[in-house]
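One chain follows as structure tokens, the form predicted alone.
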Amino acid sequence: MEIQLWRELLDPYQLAVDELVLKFSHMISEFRNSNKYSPIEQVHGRVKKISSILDKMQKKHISMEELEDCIDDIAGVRIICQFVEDIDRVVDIIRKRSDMEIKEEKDYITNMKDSGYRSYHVIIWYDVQTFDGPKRIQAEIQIRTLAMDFWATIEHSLQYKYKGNMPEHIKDKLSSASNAIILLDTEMSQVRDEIMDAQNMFQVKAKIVSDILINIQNLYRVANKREIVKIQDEFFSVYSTEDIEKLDRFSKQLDIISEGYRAQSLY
């Protein structure tokens, strides 16, 4: 196939890939300014390579008539998870959208692979709009852990180098590191509690330091400089006790002034 005929085939995969890309990524967002633990700490997405999918069709015997119908993961993208946990619940918020069709799912955690290799798959067809009309394609989703993710890498590099002839003492190896990537995630899990309540502290602290800052910026603009100052330095003193209630009392008092500047302004 010619390259401009390939670069048609994966235009539609690309643009998949960017907008499940920015979905997901939206979804980070809203749990974080609704102030709650997000089960999706990273997302990431790719195309696959020509070179891959030509090793693929050839592995598989995959003719190019049945390219589109036979990998399902030309558009594929990454969704990193903290803590085992939140692997269920990502796979449960997949499956309630009605913009995403679920047409496989394959739990390689339940299911590790001889290998080691643990994530969780899900295969869904997506709809994206092309220049010559809307167009359904398959995607692959893989949810899996920080240390699921670390491990995996690894090992597709190091698949990738031996053309799967691995040797024995390298596969030992990577037995080894799955071992205890599964003790280490075991091991967060039950410090999960622990982790998310400092992890939200720091989320509370820092909305509420940017809506000071905000509202301190505004006041340059009406109030004299004396007071700014003083607003500044007061400002600085509470940040100092690393006190986050004493934090979210001045930013209330803040709003008052700020609200009774805005008040003069009217009249």
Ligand code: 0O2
Given for the second form:
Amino acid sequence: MEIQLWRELLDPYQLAVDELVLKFSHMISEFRNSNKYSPIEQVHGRVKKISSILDKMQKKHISMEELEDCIDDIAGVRIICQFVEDIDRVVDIIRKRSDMEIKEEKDYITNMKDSGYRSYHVIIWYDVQTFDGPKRIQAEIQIRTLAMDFWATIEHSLQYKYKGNMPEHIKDKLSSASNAIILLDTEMSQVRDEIMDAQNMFQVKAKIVSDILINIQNLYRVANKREIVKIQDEFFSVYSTEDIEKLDRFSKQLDIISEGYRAQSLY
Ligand code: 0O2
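Given the form predicted alone, state the structure of the form predicted together with the named molecule.
Next comes the full complex, and the chain you just saw is listed first.
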């Protein structure tokens, strides 16, 4: 097939990847903006390279006509979570969405692949709008932890290097590294609550500080300089106590002061 035709074929897949990455990234912001823990840590996407599509077509004896039906990962999205427990939450979120219809789920976490690969795959039907009208395409969402992703990335590059002839001693090393990853994920799950608490505190503090700074910035336009300097000094002193409750109280006081100025300016 000519390059131009490949471009036309892959265009809707690029659109799907862009839209899906945007939607999942927005979910991260939604969780964080409402001071909630996000089960999604990172999201990436890619359209499969033409060379990889051709390799897969050859390996699975897929014709050009069957391509879009038989290869379900032309559009691929990878969702990275911190903890194994988050994976189920992400799968639930996908199941409940009305813009993604699940075609198939592959649980390579319960059923680890012989290579040691672990990940949860969800194949979805996803509608994109092209200038020819709507098009329903397949996309693969891979959901895995940071640790699983680290292993899969290394193993994938080695697979590429050895092209199906991976030496036994490397396979053994990868297999024991995969077991170490299982252990690491289990240990991390045991301190999940503590880690989540610490991260939540950090998010909350960052949000309060950002609110305070926005308020101070706005006050520069309306309040007199002496008052601003006083407020800033007070902020630094409260901030240095590292006490979130004090910081929160200070932020609320500042809200009242700002509100007062807003009311005055209305008159
Ligand atoms: P790339 O380069 O990532 O695009 P199936 O017919 O369902 O058995 P299929 O369609 O290959 O076979 O699906 P499968 O096995 O679920 O794999 C889909 C994708 O999962 C792969 O795409 C990889 O990205 C990833 N994957 C599956 N097995 C492994 C593995 O052992 N190691 C690593 N690192 N990744 C794996 P591609 O097309 O192989 O590659």
